[in-house]
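Just the one chain here, the form predicted on its own, laid out as structure tokens.
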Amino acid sequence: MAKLWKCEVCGYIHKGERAPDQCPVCGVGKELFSIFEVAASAAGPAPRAWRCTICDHVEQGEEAPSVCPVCGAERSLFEPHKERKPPRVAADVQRIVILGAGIAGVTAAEQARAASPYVAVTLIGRERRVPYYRLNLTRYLAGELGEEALPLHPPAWYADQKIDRFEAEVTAIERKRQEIVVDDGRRLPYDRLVLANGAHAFVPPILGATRERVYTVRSVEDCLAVLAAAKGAQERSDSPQLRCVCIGGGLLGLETAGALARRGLAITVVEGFGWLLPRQLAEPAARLLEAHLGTLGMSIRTSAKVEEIVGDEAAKGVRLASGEVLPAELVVIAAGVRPNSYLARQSGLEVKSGVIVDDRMFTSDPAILAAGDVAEHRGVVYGLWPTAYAQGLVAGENAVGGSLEYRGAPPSNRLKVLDVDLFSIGEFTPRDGSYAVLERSEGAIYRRLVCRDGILVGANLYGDTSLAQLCKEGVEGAAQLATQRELVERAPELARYVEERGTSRA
């Protein structure tokens, strides 16, 4: 399998021997990408085979032979054995599906033809156009990018690949017959189907939200029609400055109110936590990234919660629980995301926020797969853009019979919001007394590290990032901070944890 590289910025996935200068999807340098490992083989049974460390002669049996027969080494100097044996083309595997063509199907589509030459691959989307990269959407409506900049792959491409492309909204899944239900009436047969058909934005109960030119930002579509009613309603108003309120101080909010920002309108962001970002930031860290947006122009509202967008047809402002109403020609939706687990549901699939599958993106049905923000996976529907790569490429491979899996990863975020560079990984806050919580504040810098029992499972950076690839190996790696050496040299506070741990065992 190909070396791949991440951004650690925006998630983007390149493919090569070396990461890019630059990535083209955030401009960031080559030094802001890192080793991207998606898969392991799948452990299987005990080895029965075992390798002579002396010689390399390999002895078949459920246990090593006593001696060598063929150097007389002894048993102690022979290892298990096992060997990697490329994927393997099930002979039952003969047409493969993929429904959703975003990062996840377009990935799984490329990974199912790379196993297989033969297999025939058809990838089905929803949306009228090209795949494209979702990353991108928010640095589109900012008018930073065009149209030609968005696709994932030239349409040329998916031909080259052999990969029969079309756009279709697919309205049943008969599991029983192994065919899916296009809505011109088509049915087309799968030997192996994989579900990556994402998930929608989410529009909470707030009454008032289904009046005009209010909008949610998940597709190009979404993305023109905002542009579109922005520059209608400019062009009827009196004001100097069209006003615009964004719901949701999540990163999706926070991107699309930069990008409207840059578009000239005036901003206003509701929040109905007690800060921004409150997934990816602490509150002190929240609290700077507030007080830089105010710097920005944007009036940021948090513990606020909406009852009501108002106007006659379209809207005219939103109206919060406090009574207060913020005037807005505009009104922007961000407020997560929901799988797309429609499909799944009414087939009788294994359901719950997602769709489950296991570590080999298998569902409860053996002949279907699922990968992205459609599946849940130990738990968890991650709605990331490398987590849908990963996944995309696990169960392209294990639907032609591969036997990858994925095995999740503790959540870490390197972003760069409005010009401000973030990090988080892990346990940021703690759950109880038996963590420590190490802080260290600076003018617009914050650092924030949490550890429990001499291990360090939690960090939070804001302003100055660069020790985010020493927190996230700390992490991951879980070892005693005492063995890690250039992370705790350069961050005092780690050093004295680490000491004051050491005394009070003593």
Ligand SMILES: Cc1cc2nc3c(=O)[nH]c(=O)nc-3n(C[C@H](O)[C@H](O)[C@H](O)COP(=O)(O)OP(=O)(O)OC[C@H]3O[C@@H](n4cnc5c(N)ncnc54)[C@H](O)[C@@H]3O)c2cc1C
Given for the second form:
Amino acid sequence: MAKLWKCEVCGYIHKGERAPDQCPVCGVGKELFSIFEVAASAAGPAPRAWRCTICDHVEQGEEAPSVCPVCGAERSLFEPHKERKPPRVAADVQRIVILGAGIAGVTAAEQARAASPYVAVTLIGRERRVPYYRLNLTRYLAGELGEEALPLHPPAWYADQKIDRFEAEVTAIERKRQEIVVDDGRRLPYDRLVLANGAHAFVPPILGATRERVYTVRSVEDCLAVLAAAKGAQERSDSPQLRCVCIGGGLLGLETAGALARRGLAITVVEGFGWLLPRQLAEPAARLLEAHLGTLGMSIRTSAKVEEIVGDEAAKGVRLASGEVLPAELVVIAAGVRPNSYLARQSGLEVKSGVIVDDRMFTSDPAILAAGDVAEHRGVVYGLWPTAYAQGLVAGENAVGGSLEYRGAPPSNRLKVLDVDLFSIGEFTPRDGSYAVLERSEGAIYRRLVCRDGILVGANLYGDTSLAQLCKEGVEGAAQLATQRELVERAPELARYVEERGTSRA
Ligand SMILES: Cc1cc2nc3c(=O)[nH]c(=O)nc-3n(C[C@H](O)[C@H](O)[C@H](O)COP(=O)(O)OP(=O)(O)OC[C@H]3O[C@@H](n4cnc5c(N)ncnc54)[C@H](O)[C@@H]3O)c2cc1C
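Same protein, different state: after the form predicted on its own, show the form predicted in complex with the ligand.
All chains and molecules follow, beginning with the one already shown.
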């Protein structure tokens, strides 16, 4: 019996007895693989099916998956399901148009096709290339992966799936006529429209941000521009090593900085907050990370405010509020992303930061769904790959008449490129006295587990992430720790916490 393992980060499926040590697509370790499906051998018992009670997703297999591939719910939240209900294809749905060909859009197209062989599926993206693994761009920038490793599927896959994919910019949504307008003047009618047009890099209002050689990293084209500029600057420069200032010490900023350090550039990271990755790491873990980045030749400035990107036509450095100027031939701004919600707002859909969706990924218009970085679900714009994938799946099936639900998941993060094992999930900063913070620190290893009412609500792992999958299941499943034997056995501080709670209640 062959097992299938799914990478929780990029969706890659591996076949084998065990999960691979490293995902060949996104590079994460084996702890982020979970059993996806158990294929029964021809002679074996007939496969059963399991329904996730959180999102209604149905998995085939002899046993329920350890984690729901749609919503991340743990195995105990599955119940037996005799037969997968064929999705009820709504009679009024013949044409589905998907705006945006990132992971949310491609997954929505694939799922719509899986749910109905008859409905016409059109996928439009404005990038002039086959859809690709955006989350791998920093590995591409670092030279870890070639351009050939980036596509999600080969070009012929779309035709095989009868997905009509084309490259063009959508300029308007005309809801009354149920049409979208494309930049070449074409109008495409839809019965259901899925907005999967993602997000763009945010550039804060910094003086000098429009100078040449100032970049953001969101697309392959951005990476090619950074690499070409680095090459050009190297040819013009007398300095032995090119210098780059990276504004922003978040995940993307650090991965980009690490990628360019691998290319031999001297990097300074400027972060306004008191420590790196403030949204992902507790301070002790961030200090360990800072020390590690120092060993890679990167200089880190925390609590530093950028005043101006100085230079003439092109950037020559970054002036801080302290007056200090950090000289640089290249500047990268990594200050977060913003949803591409403009078209939706223009068309009168309900939009806050992202396009507001319900649990079924429907927007305020019953003919329009949204998924991925453009969507705002229960007040959260996730900006994460696994979420875009899961929401795309739900939107694709529901667009043809299905009834899947996405109920949210605590965001989890990992760092690629920098040879750092780091994992963070859920709430790790206590909001009041009801939280218990359990910390362990040993050399370059740090662990913080945060519990509330007997449930693990957050985790920060640095240096050793072997508990990552268990913590992820624990936080997402929100089950009492007393029922999570493996996690509690492997983390003695949790065992003590569970015991003390038991005693104090007795
Ligand atoms: C360098 C990098 C590294 C990352 N690493 C990670 C990571 O390690 N883990 C993680 O969880 N997340 C990571 N992310 C975030 C992750 O890639 C995104 O959350 C995910 O790609 C969002 O997918 P999406 O399909 O919603 O949007 P997108 O990937 O943004 O796709 C939207 C598509 O719609 C197109 N589009 C937009 N407007 C229009 C229009 N008007 N007409 C036609 N087409 C349009 C865009 O050009 C784009 O191709 C990373 C992001 C970047 C940039």
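Keep in mind it's a predicted model, so treat the numbers as computed, not measured. Between two forms, the rigid core is the largest collection of C-alphas that superpose within 1.5 Å. Positions refer to the first chain, counted from 1.
Relative to the superposed core, Ile455 shifts its CA atom by 2 Å or more between the two forms.
Put the two forms on the same core and the Cα of Ala444 is off by less than 2 Å between the two forms.
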